[in-house]
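Starting off, we have a lone chain in the form predicted on its own, written out as structure tokens.
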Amino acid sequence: MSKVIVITGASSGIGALLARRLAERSDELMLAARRSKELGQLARSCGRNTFPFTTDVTRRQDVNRLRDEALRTFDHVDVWINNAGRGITRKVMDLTDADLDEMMAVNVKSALYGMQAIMPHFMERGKGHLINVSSFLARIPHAASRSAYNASKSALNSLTANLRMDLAAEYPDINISVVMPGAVATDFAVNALYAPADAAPVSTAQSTEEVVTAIIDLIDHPRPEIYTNPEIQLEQVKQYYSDVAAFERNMRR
């Protein structure tokens, strides 16, 4: 049975591959992101049942509209997906404000708008489903140089814990989970504040086919987290926190 989606940083990475692959399988989508060209080529792409909407996920009103949107194209949303984000290349001691205001902007904020927005109308049908993207850096130290991204990501992990904690007992039928990539195969490190002029994906990196397909298991299946690469990520936060400093000194060799 299809299902209505509406997915924010839609227009490229992770977001455009995902909107691709749930329109093969017919879901009806509502993509929202900042470059309306390229949001509507995507749209076009995906066909009749998907719909562009341009959004600036840092105001809470483009948000809200979103949601309108989507509803009165739609009648009911089954998945939201906040999926939009920006990473930085700097540490910490050389963070500025303007930094650090950014990065829980885009990958913080952002998030809280949707959660607010979406969340009356799962909890007046009593279903629904929200969706967090995050990262794997939320739980470990493994690239320093994220510093601002890493923190912001840690946040939107724990937004995203407490809201589930607070509905659970009331409305059992609403799914509230965060999705952790590590370093995936999309120009995200390209695009970093701060990157240098030699940045490019990690060649080790996961694919974006992989992460898509485990959104996407994720959103038949839900739970309240996943890793994308488990065998790997999972792995290593287990060694974190068992001795945080004995990790640490591996890292620095």
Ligand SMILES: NC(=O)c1ccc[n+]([C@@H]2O[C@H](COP(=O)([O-])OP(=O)(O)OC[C@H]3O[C@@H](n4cnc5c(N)ncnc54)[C@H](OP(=O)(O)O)[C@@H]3O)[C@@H](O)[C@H]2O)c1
Given for the second form:
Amino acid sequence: MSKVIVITGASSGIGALLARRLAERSDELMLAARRSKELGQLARSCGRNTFPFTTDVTRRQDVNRLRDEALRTFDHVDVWINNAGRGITRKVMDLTDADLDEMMAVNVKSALYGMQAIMPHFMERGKGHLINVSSFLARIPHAASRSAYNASKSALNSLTANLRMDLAAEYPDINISVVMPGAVATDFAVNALYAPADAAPVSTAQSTEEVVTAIIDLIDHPRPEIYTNPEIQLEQVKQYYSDVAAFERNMRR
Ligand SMILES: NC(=O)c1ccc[n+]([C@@H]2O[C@H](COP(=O)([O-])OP(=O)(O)OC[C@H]3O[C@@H](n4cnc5c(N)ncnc54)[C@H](OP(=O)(O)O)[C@@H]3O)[C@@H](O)[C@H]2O)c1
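Show the same protein again, this time as the form predicted in complex with this ligand rather than the form predicted on its own.
Now the full complex is given, and it begins with the chain already shown.
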């Protein structure tokens, strides 16, 4: 059965391809991002059940308006996906207050606004699915130059888990999930704050298609959290948490 789905960060990368794939299976979509032109073009190509809504997710008012527009258009929301995010390329010792604030605003506060905007609707219906797109760097911060980004995604994982724990007993049909992709072949590296001129996805990056397939499977089969490349990531998590020093030594080799 088709679902009503809100996706933030839908103007490019993971969010844009996710929108295309969900539209192909007749889900009804409200797409959000700042770049109106890209968003409008994408929405038109997705068909008549997809709508763009220009949103800066670092502004609570914008996120509330996005929720209102989705409810006005579709009457209800089944799935809300906080996917908007941005990286940084700066070592810990070089971080400024503004850098940290920017990472927390775009990666944590944005998702908190989304959670607080849609949850009353889910609670009223007694069902719904909230998905926060985090990063594997939240679990293993092995890309040191991503520094404040890694910290912000760790914070996002914690808030997501705590919201799930708050609601589980009273609202068993509200699902709260976190998605942890490793490197993905999008413009994420290019769009990062302080990206070097030659920034590009790493050669081992997972395809956006694979990541989107994993997120669609999560929509169909809700779980608390997923890795998008579990065969590799689960083994790394085991190694990291059993011996952090050895893991970091291996990284240096
Ligand atoms: N690619 C990777 O290697 C990777 C790995 C792990 C996790 N992730 C996560 O995956 C998510 C999507 O990233 P991506 O790889 O698809 O990168 P991307 O192509 O750079 O997409 C980022 C999206 O976020 C939106 N966005 C950024 N700031 C925003 C703001 N203030 N308000 C509204 N929208 C905003 C951008 O839209 P506008 O610029 O139009 O606003 C864009 O649509 C992010 O949360 C990222 O942290 C990516």
